[in-house]
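To begin, one chain is listed below as structure tokens, in the form predicted on its own.
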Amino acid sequence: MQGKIGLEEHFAIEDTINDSKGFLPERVWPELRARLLDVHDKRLAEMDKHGMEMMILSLNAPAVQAIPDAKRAYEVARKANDLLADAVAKRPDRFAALAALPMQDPELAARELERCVRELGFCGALANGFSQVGDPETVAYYDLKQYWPFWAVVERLDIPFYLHPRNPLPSWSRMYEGHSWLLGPTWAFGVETATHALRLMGAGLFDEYPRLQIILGHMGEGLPYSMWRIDNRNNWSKSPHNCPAKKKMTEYFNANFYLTTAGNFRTQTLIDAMLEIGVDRLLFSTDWPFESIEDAAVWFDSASISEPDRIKIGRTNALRLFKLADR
């Protein structure tokens, strides 16, 4: 397929860079290393060759949200999202932007927030999932009351909100010792962010900002195939939520949140997300240059869906949430 746009596709810069290192072999970060700082050379190239039009760009992870200094992070988020707009600004017809923020102090990332999409042209923003706040070993999840007036910022300008992964900190991770590969992208990546997805939906976010939108990326972190059994707990009993949340979580789960095909090529996975959020929530990326663009367009361009479900995934549901065809 001709035209696919791509969402969850990231770049560094050398303030950030190191926060990648570790994630895949020593033996193949010099090439990773290149890939993140790169946007207009190897990434354009593969774009052409396996029919990528755009890529909607975001910072690597953790970055700012690993800086409990809300001061120093608001600088940092600051020359990312300047140099990003340079790097978007010089092929704007293949690059977007999605702003860093500076989670640690919400008034900061209101402000930062409406400087990217009102003076820089950004479409959204991406959070890498909690912020370590004060002190390494305090964090913030986005449910917290403090964040709301963030939020309200988030609805009024009407872009979404992508909530990417990052590790659950060292001091909160005994289930992991003696198994590190169970870190990162393989489990507790999905295991964090889907777990404070659920916290966003059962803080009654979504009742008080019910126009937010909330994307997850690798195909919804899991969530798609437990959002039954969520709503279903102690069902037998008649037992209402514990927790401020008006609706069920499926509702908000299908009115409130995409899902992207990033790092997740299996069609048995995109078909079942498919039939629990439906094609119209559904967006095709690559995870670049975590993982190939190669891989997830050859698996997505022959993958057993509908040409007319193909276009939506690959592009026209992006351009409509992005409202890139307004661009």
Second form
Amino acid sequence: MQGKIGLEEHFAIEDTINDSKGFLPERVWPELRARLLDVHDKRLAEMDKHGMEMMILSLNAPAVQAIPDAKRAYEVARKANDLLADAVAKRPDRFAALAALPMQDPELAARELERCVRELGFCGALANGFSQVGDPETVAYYDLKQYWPFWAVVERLDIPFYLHPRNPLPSWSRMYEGHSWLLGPTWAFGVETATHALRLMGAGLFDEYPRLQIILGHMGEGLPYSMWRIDNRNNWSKSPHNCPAKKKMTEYFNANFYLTTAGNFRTQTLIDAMLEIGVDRLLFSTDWPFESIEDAAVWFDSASISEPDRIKIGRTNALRLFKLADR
Ligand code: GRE
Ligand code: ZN
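Now show me the form predicted together with 2,6-dihydroxybenzoic acid; what you just gave was the form predicted on its own.
Below is the whole assembly, all chains and molecules, this chain first.
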């Protein structure tokens, strides 16, 4: 399929590049590093080769979220966003941008988001899971009340927010002791991010801000397969969830979430996601440069779904969600 748009597509700056070290074998680090720092050379060539018209770019992980000092986090976010704006300005026909945000301080995060959307023309935001705040062992998830004024700004700006994975802190990872292969994209990323998404639902965030739209990668981090059980466990006991949310979690999932194919190139999994959340809330993505554009595109272009659905997932859902035609 020509004209595909992807939105979990990463770049890095010198201040954040080393955060991506250690996930893939050391022998491919020089290549991964070069791919993260590149925007217009190899990346664009790969896009051309595989029918990918646009990438909506975001900073690598955990980057800004792992800088406990809020002022420093703000500086790095601004620097990354300014560099990204320049890179996009060179090829606005091929690239768009998601803002990196200093979520350590919800007020600064809201201020930077406003600047990125209003002054730099960004079409959304992406945060890499929880933020470390003040010191490396203090973590904040975004369902906490101090973030609600930030969410009000996201809703008012009418832009989507990508909740991207990061690893749990080592001090919170006892269940992975001796099994480090489970960390990162293998498993721990998905558990961490799915749990964070459920916290947002359970907190009642979407009752207060019903127009919020959260994007999850990796075909929803396992959630499509689990939503029914989350709402219906022990159904005979008629025990509602002990949480502030007013509706069933499935209702928020189906009204406030979008899922991308990033890093999860499996037709069986896509079809389950289509059966749960519906084709209008699914978006093609690759997860470049951690995954290959070729793997994503070769799979997606021949996946056994209808052609109208392929066009929605590959392109038109993203055009609509990010209002790309209006830019
Ligand atoms: C990512 O998407 O951000 C990512 C990493 C590290 C390994 C794999 C991966 O940050 O997809
Ligand atoms: Zn990613």
